[in-house]
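Just one chain follows, in the form predicted alone, and it is written as structure tokens.
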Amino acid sequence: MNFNITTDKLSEIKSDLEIIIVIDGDLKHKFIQDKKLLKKAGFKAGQDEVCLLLEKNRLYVGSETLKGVGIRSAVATALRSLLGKKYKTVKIATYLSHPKCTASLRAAVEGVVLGAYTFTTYKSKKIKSRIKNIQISTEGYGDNYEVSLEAMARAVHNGDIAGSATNFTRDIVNTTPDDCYPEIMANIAEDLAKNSSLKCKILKPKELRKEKMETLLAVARASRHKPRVIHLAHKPKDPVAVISLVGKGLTYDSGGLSLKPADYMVGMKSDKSGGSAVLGIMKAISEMNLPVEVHGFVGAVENMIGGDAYKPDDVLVAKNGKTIEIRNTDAEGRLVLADTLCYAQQEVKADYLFDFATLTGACVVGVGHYTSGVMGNADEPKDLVVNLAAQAGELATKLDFNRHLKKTIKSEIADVCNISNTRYGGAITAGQFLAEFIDEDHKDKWAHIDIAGPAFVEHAWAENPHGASGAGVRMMLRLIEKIARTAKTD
């Protein structure tokens, strides 16, 4: 899909269909060239509300707000309204929530292309966006807009990127477990590399025996796919920062001897969720250049049963020498960010060390499925995330740690134990289990960001589609940006 910055009014640019955002139900307002008719229809111009009007050739779609979490949803919302349709060409004007701000204008080309994103590798009819090109007039909405040229097109440019590795991320999450297995994220990542200036490390079963990663070896031993630990790096010169991100990539979850019900298993080719994020994440890093060192360590199991199978009652040791009593083997997300989180903190000393996982159920009864859940046991980093979330569109909130549950993972045998002795606040007994792993110097730079609830919903929301969603890709591109400008400006 071709972006295109123009300076002709909206009236002067042809194409196959315009766009039009009504902000917050005002169907008064000049861009309104159809009040009739849309009055007419009973258009009211809600959140995400369409209407399109085939006789005019224009698309009207209600947004609560000028800022961004308003226009992404309900750019991506139109976008997916045209799906099948025959349009190729679409125009839109500039829509700003401030004067100088182009907030709003990089959330509606991210809108865009997630609304345009289908997963059809397995349907033998495939309906696609046939849009191509997308002309923005710098027409505004509102008046006066003070932004030059430069500043949209960097806006366009960079939302181009968050929203196409957002949906790179989607495409691995949604490929089934037979065609998306460790080996295969692993050779994800190699391409990654040869495509870009990222340097890419590959640990095979031998090299992580050495590594005594233990834990995610014993997760992984009773399937035929061996694991992998991915380690992707953008190294640019003289860095202002230095980032690690951790990422679940479990291929396949099916809870292993201590087996999921059956309604449960389905869906588990999610659980890949966060290592395909940082995959994304590096995807766009790479392609923006920023002068932030970044990281990217992926461990890729899969979970299965057999007679190798790791057990409830073995003890297992991780690779900080940290003994783990293991009560439930469904509780191996954690193993496997264990000792991929140590070896994250022996390879790299960061700045700030961030992991993203699918971890926790407890996470999505106790925040729904549309926020993810952050830990840590400082809060800079935590409000960092739960800050810049928010600019990105995505919904994350707090949840503290506290030494009351942190006694229910106390193993009477070993250091720890994998499951928490309660069934009450999952998703912080899991964060704490992880804290284990944390050394001192990494101890108050860690946020553990559970995305279980928004990673993958089996209905469309916002921006998102059924199932996959990229969920952390854009909060996490949004820090990282933060951080480098913050830099600059120190």
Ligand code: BES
The other form holds:
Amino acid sequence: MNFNITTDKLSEIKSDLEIIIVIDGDLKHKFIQDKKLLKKAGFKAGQDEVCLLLEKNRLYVGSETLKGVGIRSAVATALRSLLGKKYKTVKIATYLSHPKCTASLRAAVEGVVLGAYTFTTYKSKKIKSRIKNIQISTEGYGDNYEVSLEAMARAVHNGDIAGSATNFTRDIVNTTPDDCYPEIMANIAEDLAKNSSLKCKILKPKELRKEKMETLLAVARASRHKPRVIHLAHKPKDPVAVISLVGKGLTYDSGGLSLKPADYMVGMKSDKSGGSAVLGIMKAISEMNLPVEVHGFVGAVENMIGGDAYKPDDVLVAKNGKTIEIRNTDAEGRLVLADTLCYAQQEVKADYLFDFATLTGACVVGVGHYTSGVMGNADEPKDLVVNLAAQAGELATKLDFNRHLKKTIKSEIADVCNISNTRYGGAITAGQFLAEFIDEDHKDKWAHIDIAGPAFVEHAWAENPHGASGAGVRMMLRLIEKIARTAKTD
Ligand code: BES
Ligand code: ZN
Ligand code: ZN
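Form predicted alone done, so how does the form predicted in complex with the ligand look?
The complete assembly is shown below, putting the previous chain first.
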């Protein structure tokens, strides 16, 4: 898709279709030329309500607000409604919620890219977006915009990168477990490095044994697909900060010997969402060429059953020497993350350490399908994630640790147990398990983001289609971009 930002007036731009966003039900705005027709059609301009006036070549869509969160969703819904239609060029005005801030323009561009997404790999008849060119006029919804054309162009460029990286992550997550297993995730990372300035290192079983990642290896043991740990690095000259990202990359989670019931197993190809998000973030970071050193680690493993499977009652030794009593092989993500987190901390002393994982069903029960749970020892990194997620249009909320829940993962025979002795508070106890594998240096620099809810939803919502959403990608890009900006001006 090509984006072009131009000072030409909307009326001077030739295109197949114009998209007009109606803000807060204001059908009297100067942009709306079809007041009577829209009234006849019963169009009320509610959030994400669309109305295509075929003969006028105009598509109206409602947004409750001029802020990015409304614009992104409205534009994406408009684009989704055009899938399979023959329009190739589209024009749209600039909508800003503040005269000096380009966030809504970026959101509109993200909305275009995210809304045009389809996953058609397994369809014989592929219905795709045919839109090739988007013309954005600097003619604004408001009259007093003060941003330069250069700043607008930057917002468009970064919005395109962020949206495309989210779609890249969606593609990996949506791919079936027989087509995307650990070796394939490693190939994807290597391809990324080949086509960019990213550095890539892949650890195969031999290296994993050398690194004493026996816990990760135990989870992987019953699968015919051997595990990989991926390390991608973006290393600019004179970085202003160092950030490590760690992702759970369970290419399939059958539950292992503690086998999941049939209904709960469906969709577990999405258990690689955290790792896939890390790959998408690394892609975008290198494309934006941010002055921050960023390391992405992915623990790519398949959790299966078989004669060689790890078992409830086993005691495993993690990379940091801690012993883990296994009572449920379906709590495997935390085991893979334990070793991957230890490896990441050994390799890189970071200013921030974030992990992304579809870690617990309990998080979905607690906060619902659309929101990520943010955990950790210290407020600063958690607040950073929650605030920047909101700016990026992702929902995330803090789930605080407490000492009472901490006691529920104690083991009588090992240092820690892989499940809690209570069925409540499962997202938090999983987070507290991970905290056992965070060293003293990173203790207050770490946040764990449980994306089990938003990563994969079987209906379209806001800017997201059915299936993988790419949760985590936009929130982390915003966060790293903010760090790049603040550290620079210090
Ligand atoms: N991958 C699942 C968590 C999950 C559930 C992700 C639903 C997305 C949607 C994880 O490995 C798991 O199975 N967790 C168990 C933990 C339990 C055994 C303590 C769970 O949540 O039931
Ligand atoms: Zn599991
Ligand atoms: Zn899992």
